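In structure tokens, one chain follows: the form predicted alone.
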Amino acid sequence: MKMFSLFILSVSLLLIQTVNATDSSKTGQQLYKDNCASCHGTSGGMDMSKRVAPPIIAVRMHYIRTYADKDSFVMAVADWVEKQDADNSLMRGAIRRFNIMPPISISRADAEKIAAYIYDGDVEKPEGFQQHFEERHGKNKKY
């Protein structure tokens, strides 16, 4: 009986380690989909009355202007996810429109993976974003 209990304990620990390893190996894109896309995704297009947060492409645009290199961008976004502070926001208009982002429970490492994914720019644009951007910034500006 004692051997069987040790066996069950060993198998349980192995399964827990496997689950944790799987979670830590998730990509920034998958972590973004799991933790961010429901608010910052493409749902609602550019109709702000149908959105609960700014589209992530707009977040990227605002942050990359101030934090042009990847390391500083990743740190700044991960810092924001860790502690939202309206006084340090680069998107005061978004806070006025949507309120401040509520805290989310993810690790610093996962927040950095998400930020790196956003920095790399392979994020979806909501329908109407291009027109919205050009109306506000001109056709020759890059986001």
Ligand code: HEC
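We call the rigid core the largest set of C-alpha positions that still match within 1.5 Å between the two forms. Numbering follows the first chain given and starts at 1. Please read these numbers as outputs of a predicted model, since none were measured by experiment. Compared with the form predicted together with the named molecule:
Once both forms are overlaid on the rigid core, the distance between the two CA positions of residue 120 between the two forms is under 2 angstroms.
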Given for the second form:
Amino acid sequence: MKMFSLFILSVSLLLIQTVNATDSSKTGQQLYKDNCASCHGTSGGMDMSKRVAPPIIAVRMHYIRTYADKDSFVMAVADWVEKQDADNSLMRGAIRRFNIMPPISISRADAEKIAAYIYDGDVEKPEGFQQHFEERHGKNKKY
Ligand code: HEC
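Same protein, different state: after the form predicted alone, show the form predicted together with the named molecule.
Below: every chain and molecule of the assembly, starting with the one above.
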């Protein structure tokens, strides 16, 4: 009986490992597409009344202002994905407009991969974003 339990335990551990391995074989970009793009993608463009969440490039801009280096950026975004706490929000206007982001079921490791992708990011931008940005910040400023 004891041997059998051990056997079951090993099989379960192996399964857990396999599941995790499958997850982490995806790139940050793929994970972003699977878990975030439905709300933060380009659909709805820059017309906020047609969107359900701010475009990811806008999220990136807000976070990079406070968390300029990659490590703290990744930490902050992954913390948010793990737990949405209005007290830690950097986008209070977005919470007022869209309501707070619902919880996302995703591992910490995957959230960090996504965050790194957003930081490095050649992330998607809704049509009209470039113009919207230049009107407010000028042509030469980076986002
Ligand atoms: C079901 C829609 C939805 C999905 C899916 C979603 N988000 Fe959000 N997210 C929102 C909304 C709405 C806001 C704006 C309100 C807010 O800040 O809570 C937001 C805001 C954010 C913010 C800024 C939070 C703040 O207020 O400082 C970050 C960071 C963020 N999302 C990251 C992600 C990441 C990374 C993913 C994918 C793992 C993701 N979101 C998936 C809806 C979503």
